[in-house]
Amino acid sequence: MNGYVELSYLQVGLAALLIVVNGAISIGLRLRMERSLFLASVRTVVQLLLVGLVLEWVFRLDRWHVVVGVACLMTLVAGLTAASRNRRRYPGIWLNTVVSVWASAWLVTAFALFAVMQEIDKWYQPQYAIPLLGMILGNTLNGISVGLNTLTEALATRREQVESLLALGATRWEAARGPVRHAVRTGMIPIINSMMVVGIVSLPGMMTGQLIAGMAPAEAVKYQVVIMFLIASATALGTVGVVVLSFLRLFNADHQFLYAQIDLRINE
């Protein structure tokens, strides 16, 4: 069981025709999503083709500074995307998401490259460094986005409760502890759900790709186990990081809730 089936552009085009099903559903139910589906489809093809070209160049060049440069760009985009998904904004939200994504994803990826996968020739080997970081970034981004959105929504809806606690002498942590814990818990739920059913309900993308490429199932499983734990750790670190940084932005050292900073920056 060696190699893989090389797909022609015609075969890829046949698969792409399946998006017509989505369009038919949208038209049938009058969802008015045809334009969004078309744009999303075009962006998917264009972005992946560009990524393929870039990765071919990076793999061929095999230089540490090129790999780090690509990793920085990926991380910056992930951090900005996490903030843009939040319905409520506050000053410093972009910096908070970028820092949280950067610290959590790079720390966990470094652990994987230096401690777990010690047999690789170079820590910056593009074949390992970029795919690992990409998978970790994608899942961490989701956790951070969900956690951040949950925190700002909870603080907005529980404003009276939070301010009442502060007025009664509670510290900023005592007043915000409920929303903070709720936000962290909510941000970690998606990855926990994935871990609960992985291998039974779904086969993850990395494992599927390795099996198609001819890797022995037992070896593919080992890689996927490592990836799942890396993702879980990075998601937890990133979610906690962005929630704590947001808490420090929205509550000052005098134990005051700076609600106006959220309320005036709602992303309608």
Second form
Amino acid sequence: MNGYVELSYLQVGLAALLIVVNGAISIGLRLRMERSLFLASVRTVVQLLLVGLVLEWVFRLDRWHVVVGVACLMTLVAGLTAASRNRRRYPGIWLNTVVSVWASAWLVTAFALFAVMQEIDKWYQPQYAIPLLGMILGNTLNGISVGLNTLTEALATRREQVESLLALGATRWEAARGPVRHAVRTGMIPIINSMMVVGIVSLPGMMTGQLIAGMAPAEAVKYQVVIMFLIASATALGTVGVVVLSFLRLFNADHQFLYAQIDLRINE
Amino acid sequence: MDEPTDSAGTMHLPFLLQACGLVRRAADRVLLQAVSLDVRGGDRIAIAGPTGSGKTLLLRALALLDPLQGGQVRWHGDDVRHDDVPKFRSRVIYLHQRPVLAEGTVEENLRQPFSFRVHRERRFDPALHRERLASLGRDASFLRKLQRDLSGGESQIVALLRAMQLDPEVLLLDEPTSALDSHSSQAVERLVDSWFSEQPERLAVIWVTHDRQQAHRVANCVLEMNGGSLQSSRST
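The form predicted together with its partner chain is what I want next, because the block you gave corresponds to the form predicted alone; please supply it.
Now the complete complex, all chains and molecules, led by this one.
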């Protein structure tokens, strides 16, 4: 890995200056986004510098329990973020998103590390395990968040429709299958869209990184194909997982719709 | 109430539906305070009472639509639980005050329940609907009308036809005419009445209504609900 130009902090700073463009637009159009822009810039710099340090440390230690520890933390944050983005809450939503992210992302990452990339020296090699998990988590998080939001929104706004089906003898599943299908489908749309245009409209970040690092395009492309399918399957699993878990939380075994469990957060 | 002989209740006309001490609480308020009600075949019960007295909640509780904090609903003397609930609800049907129909035609709405497992033995019967519509002075073209073109009264008629085609034993009607003009109200009353008259010994209907005159017109027994309790002034 020596085919790339190392950046000095001065050069990074030069790129960071581009934030003035956003700032100028915000001031020019009176968008009042200066504060958020400033905060976002600072967070970008600080978080990435920190993660750089952490990864240096993890790569150097090269121990399985350190890798798993970092992976657990990443997964937990992804799960909690997925729930926190939701406009409507119900008791147990946090547990459901964490479980869904955890099961889907880890299953798919394990498949990648043990089955697809058999030649790597050890399964926990941080150079592979952490970036793979990170990319899968980021995308699964989106699917879960969108699926969850669609489901709770549909159930809350279509309460009477769901209940009138229950009142005619529908099982809880028969009454909810419309919203459930809608939620799963919506959660999977973004990844399908990006699979449609990948390589034409966008060059994915990972592939770009490998190209800059000097990898042959044909090799970088293979990695990207693998990662697209990993992401797609993890997103599907995670979305179905969170939708089913939410369904089980919002409908009980007596086929009752527990609409009172869904709260709307007003602080938007 | 009238001597419930409990387990030996089969000796005379058995209860279709019984509410035994239904309790519903929300936060620190008691919405239903130990409400009991016995329903036999042939009963036409009206429940009157002020807004917020728990009339709707009682009907919903009878259809097992809400979790209860106490009491039980019995159907032909038995507790109804878990997997029996859809079957129970297909025989004891609750109708919302404002009917909720899916997009599409009237016929599509009428066909919808037949996709449920509990109705898989049944077939959609357009002749039955044509007959019932004819009694209201409407022809079969009504079946092709779109949901979005229906008036409030027409929607209520569709909701009733949708429920009645499933051969329920009990209809739980939650102020079905409160938002309708007098002409539509009459149509709804007539429809329910003709359904009931088909097998008056086997069937029962419970109306929640604001309107005292309607209560006496449609029911042979008027009960009063107040502050989550049912006054047992059973006047036949």
